[in-house]
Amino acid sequence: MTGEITPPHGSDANIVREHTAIVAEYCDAINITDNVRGIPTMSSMVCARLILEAGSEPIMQMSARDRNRILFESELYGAHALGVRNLMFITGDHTLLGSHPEAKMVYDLDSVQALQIAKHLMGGTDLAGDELEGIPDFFIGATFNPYADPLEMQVWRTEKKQSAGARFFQTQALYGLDRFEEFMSELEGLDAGILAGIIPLKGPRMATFMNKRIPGIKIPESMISRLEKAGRGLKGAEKREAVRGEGLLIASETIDAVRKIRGVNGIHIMSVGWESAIPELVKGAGLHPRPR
């Protein structure tokens, strides 16, 4: 059980304290995202320190966009100097997504090739062949997409992070489960752990705007429509609380859903700042993280 906050969109040390807090005594890891829809927020490295001063286990996330391959060595020296064991890898969004669309990318590397990067480091040297004063051991991962096309590809691409060095996936958030099943169906010989995504929706101007501006999202209409029917007749903060009520329904059925399929290790649960959110799936889930 692994569950993802929202670092601070400034830097308020205490906001990350307060959303570990709520979620540590529900997760295994807790996910720190890196820069998501290329909004700048705090770094996911010092994030992740103040997780493990708080006593949880971080997962530090780390973007392809925003670095090259000198700034992923210095990083992940840094990550493991601080104590950061367990890394996630992704490409990362397009800045035109978030708040700077101006902002030029870097994407020097991919999520593959960062992988192999930290692969490499574990073997005692950098990528000129220079040996560390120290040599990093991380935990790492990346994510996968059952919902992009082609199907074939992204079965590919997930094997080909396995052999970069994953040794654990996150899901892109799922809510339509056929297509997950067909992809987990053509990863029958995956060698890595699978963290089912869940995201509990707010209501349906988030599962819209979410369809509509996040890649690889798909809400079935159906959900859509349950949104829109729980806050009818309600006005204010009990329309709010009926339609969230609805949303962690929603999330509920799929984490029962999801858990019955093949090969699926665990659950990840994104909480996009709703980070009460965690603790009442887990608890609705029967779902309880191993003694610490």
The other form holds:
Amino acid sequence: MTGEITPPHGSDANIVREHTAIVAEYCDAINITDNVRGIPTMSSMVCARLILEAGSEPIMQMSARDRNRILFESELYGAHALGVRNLMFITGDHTLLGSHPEAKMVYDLDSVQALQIAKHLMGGTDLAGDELEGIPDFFIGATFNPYADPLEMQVWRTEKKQSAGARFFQTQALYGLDRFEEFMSELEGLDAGILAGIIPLKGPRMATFMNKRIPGIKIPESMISRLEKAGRGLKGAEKREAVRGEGLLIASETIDAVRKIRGVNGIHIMSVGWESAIPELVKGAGLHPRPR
Amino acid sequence: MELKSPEKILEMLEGKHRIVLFGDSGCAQMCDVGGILQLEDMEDFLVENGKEVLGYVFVEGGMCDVNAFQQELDENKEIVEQADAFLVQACGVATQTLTQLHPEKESFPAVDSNFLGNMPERFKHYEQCAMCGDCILDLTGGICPIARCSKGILNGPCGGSMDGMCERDEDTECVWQLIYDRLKALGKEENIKKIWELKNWSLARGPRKLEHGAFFEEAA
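Follow the form predicted alone with the form predicted together with the partner chain, if you could.
And the full complex, kicking off with our chain again.
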């Protein structure tokens, strides 16, 4: 059971502590995102350290959009020095989808090659072959998106990530499950843990926004109309409660369903700013208390 | 290439009165910025805005060919000498070459250079090559992921590829989908099933220079 919290859009470390406190008891490890859609938020390495200090296990996300190989190596040394052991590598969303579209994107390498770098450093030398003063050791992972195309090539790419060193995968948010089941059957035999990604929907507007603006998301129309129906005829706080309740219900149903799919080892809930949804969903799924 | 805005061009030429325009029959004309038609349009625009256009220097071929450019400058010696400023309707190579040939005068770029592309029909241009210095088209079925993937990644497609389109916008094709389809058709999908190692980007950074040896002599 892992959960994802959103880093602050500013320098307030207490926000990280507060979000960690909300989800800590319900997650075995907590992901911290890395400048999603190119919208600058507090450094994932700093947040990972704050999560550690709060007594939880962080999973630090690193995007290939904003770092070249030099910064990857440098930050991997730093992350290990700070006690961070779990890393998750992503390509990174295109900056045109966020608030800083004029930024120069890096993409010196991609997520597969980022995994390779982390694994390489664990061998005791840097990319130039020079010996390291202190060898980092990490548990490294990546993502896959079962809805992305072409399916066969996304499967190959997942296998590439596994052979590059990924020992766990956290998937893009899952809604309709047919395509995920197909993807999972293609991945049979993959030697890595797979955590099914869940994003609870706050309402129909969020769902429509995500379909439009978040890469790789496919929320079925039937789910959007369930959210609309839940709020129909209601107003204000009452409407909000009803719609959010339906969003949690949809997420709970998805959790129940993915747990029955062969090859799924765990659940990864991405809060997208709705941290309090994580305890609700974990309790609802009967996955609380967590083993220590 | 595309012409800068009229406001920008006037801003650059502030205080300059007698102008000579530069174009060529190569890329400048092909890219619809510095053929005779565009030089005429530019002359009309500048005259309307109170400038004097002394004439054109139009190079057959490209202004990157320094000898051809010098010859054309020599033939137009009079207007070149009288000019307050040069306005170059071609890429940055042309503006810089002119700066090197005539450092005593200022050469201004009328154009923004965007990319190396092709022209499936007149006035439409599509990027094809990023000049990365290490061509891999042999492995990708003749389709370039460096220039045509919005992230330029080597182990694509990323998780944002859907229904053949890129996550960046609705009009951009996912080049990895194209590469996949093409390699499947060629029976060469093994090329993209293996991990592509880190790219040597040092070859993609300038300043670069080339002095060609005799390839065929070396090969023999």
